[in-house]
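In the block that follows, a single chain appears as structure tokens, in the form predicted alone.
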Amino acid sequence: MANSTTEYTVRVQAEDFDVLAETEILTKGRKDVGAIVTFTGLCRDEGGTLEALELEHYPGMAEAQISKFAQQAVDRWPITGLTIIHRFGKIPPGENIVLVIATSPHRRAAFEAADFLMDFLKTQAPFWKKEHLKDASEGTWVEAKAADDADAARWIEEKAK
């Protein structure tokens, strides 16, 4: 059963994150936490073309948005906790753009939760993504993927059933 009373914490914001005092924060002196799921999206390299990826958002409009899946995952699973945090700016290969931790009693709560954030993070969150290139070229926007689209979908399904 989920617990709508559950806080959560929604960050867009352009400094870098610390994965374990985040995590901490969400399980200092509780007892009642039996499963800690992280998902940590880092920037890649593009095979080695990428200099960095530029992720642009409307201010207000982002927070409002995650805000909004974040409220659905604590209203739809027993999570004891749940912290959402999105970097925006320019993102160097190999530095942190999200982070996702749910926390729970028991495990597959804090996986579905987590998942299902994730997923709606990749296709509909107001986030906009541009590659710049190594070789000074204009970078590209990147599209959304069909792939993400359709694990987005699964939760509307499954809700439906």
Contents of the next structure:
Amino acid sequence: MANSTTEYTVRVQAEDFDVLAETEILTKGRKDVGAIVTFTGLCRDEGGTLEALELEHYPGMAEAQISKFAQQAVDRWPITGLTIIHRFGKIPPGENIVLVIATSPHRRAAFEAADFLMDFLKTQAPFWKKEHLKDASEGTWVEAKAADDADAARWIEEKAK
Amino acid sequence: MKIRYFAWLRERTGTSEETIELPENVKTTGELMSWLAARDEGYAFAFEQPETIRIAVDQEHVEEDHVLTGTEEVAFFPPMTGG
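Please supply the coordinates for the form predicted together with its partner chain, as a counterpart to the form predicted alone shown previously.
So here's everything in the complex, that chain up top.
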């Protein structure tokens, strides 16, 4: 079922993105899309204490890693379109950080592909978050969570079954 | 060989990238970490817990037993927190 020749878009950029415009690119003129799953990750306010999140990335490797997982997603699920955008730089609360859009003839594949990609963006793509608080001069690096690693690992276990 | 540092490794070493001449007795990524840690206090602080540090060789994830022959770029960074 999976069509590994499906094209995908991967962008790592400082600029914001437009979810509706990006979604339209994947659906315009097509009649084979039955499901669109869009996931947008936003910078959360943390109770009003956060000034901004600073996202650092490894240029080149970030795009390559995301593309590797995008290819795995189109190999694994019957995806008709895939767009992944990850921002870097200083992002204030309320603004977009990351976008994953997966389209498919059926909902399950679109949900699962988007979920899979977010798990790997969190744990395998070279991005690091630093929290700048309103009342602190020096920011602190966000520590990786074991729960995120466990989320990513379940896709490998499931595949091995 | 180019060495790159990201996030708190960059802050602790005070360097985002540098070019080094690999000593003859340094064969693996793990040995490179030990050699870098011995340079000064900042590097020692950056590499004080080498087991928590992630390594990429020519932009591919590797472990600390990776042999450095033919390597152009090594990067050290903390566990990733993107998304």
